[in-house]
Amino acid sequence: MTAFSELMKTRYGIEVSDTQEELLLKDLHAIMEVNKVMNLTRITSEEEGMVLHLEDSLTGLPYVNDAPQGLYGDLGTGGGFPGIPLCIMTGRQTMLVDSVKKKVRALEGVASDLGLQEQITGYDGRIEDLALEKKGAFSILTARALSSLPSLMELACPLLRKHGRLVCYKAQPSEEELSMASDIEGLLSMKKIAHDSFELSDGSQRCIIVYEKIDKPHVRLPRRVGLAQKSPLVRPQK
């Protein structure tokens, strides 16, 4: 057992086998090789993308694993983080969703180097123009560091099936923006299914904040593209 599939297991209670580490190391391998040519990550050393990409996207893989099956979709994937290690992990169809066009070409070169290029597709557009041809198509989708909680609810929302759920990695959400994303649950019939606060093995802290879509919305989704950042859903007044 190497450090790295020791620590996941330890830390975790995940299981790598070798070949998932080799193919995870050949990605973040593979990711910094582009990352001289392309900014995708702001991590250039080995060591801290073991932790800062690897491990942390990892920490998500109970709660993907715990969803339906079926397509899974890594929104505002950058350089392809957890998207493409979950994917390994997991062996869903995944797609990775990024408005940058270059990232993505870069993303699906990285892909077919792994041998996933069956298992990966990219979508190079904003979430709202997927979510008019994907309506309900994703048993799963993350989001890391991407947008607020109440905004990546309403993004995921008409993306998702029923069911179907939201992994949110977030470093430490403040109390003011886990009380604005509850106050919008009943309006997008997505329900918080967990919140678990945890360390990273450098110390760094994390969260995961999952959300289940249990209905339909009563709002009409997707709006027009940038409002969700720029004006997000608030409860409406009694």
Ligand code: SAH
Given for the second form:
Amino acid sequence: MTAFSELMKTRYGIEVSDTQEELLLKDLHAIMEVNKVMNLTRITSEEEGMVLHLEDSLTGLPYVNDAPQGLYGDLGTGGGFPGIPLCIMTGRQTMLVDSVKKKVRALEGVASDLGLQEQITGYDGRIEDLALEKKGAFSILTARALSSLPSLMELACPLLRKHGRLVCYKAQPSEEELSMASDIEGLLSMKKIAHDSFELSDGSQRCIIVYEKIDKPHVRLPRRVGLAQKSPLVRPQK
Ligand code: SAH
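Moving on from the form predicted alone, kindly provide the form predicted in complex with this ligand as a structure.
To see the whole picture, the full complex is given below, headed by that same chain.
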């Protein structure tokens, strides 16, 4: 067993096969290569990348596996995290979504270097526009370092099928952010089903919060492009 697969097994109960580990490392190396010519990530050493990209991305795996079968989307994927590692681990059909065209083109190149071109598609556009094209198409969505919880819930809601789930990767959400999110659960019919805090192997604090879409939202979505992030929904006044 390598140090990485040992760590994933003992710390998180996640089994990483040799083939998966090979692909994960190939992904990290490919992204670090692209990063020399394009700003995808601030992380430049393999050592840091192993923890802050690969280990961190994989912490969401059990939550993704608990979601219904079907299409997976990584919202605001940037350098393809956690999207590509989770695609490698789950074998799900995966869509990497980012509004920056050249990032998405670069990720498609990395996907084909990894032999994952059949499994991974890129969408270069705003999440709000994707929601118009692919309403209810996703069983599972992830988002890391994209936006506040209320914005993520709103952006994800129209893309998810009923019982589909949103896995939010967070460092340490404030009480205010958590309470604003819980205020709009009813409006969006997005119910919090998990909230787990833990530490990565380098001691960084992490938190995973999962929502399930339990019904149709009580507001028309998507709202106009930009509003979910600039002017998040609040609890309706009684
Ligand atoms: N998930 C990655 C990158 C986070 S940076 C990681 O954790 O490393 C956030 C990314 O989201 C940026 O690449 C930005 O271009 C994209 N983004 C922000 N708002 C977006 C929107 N409304 N639609 C699509 N992409 C968006």
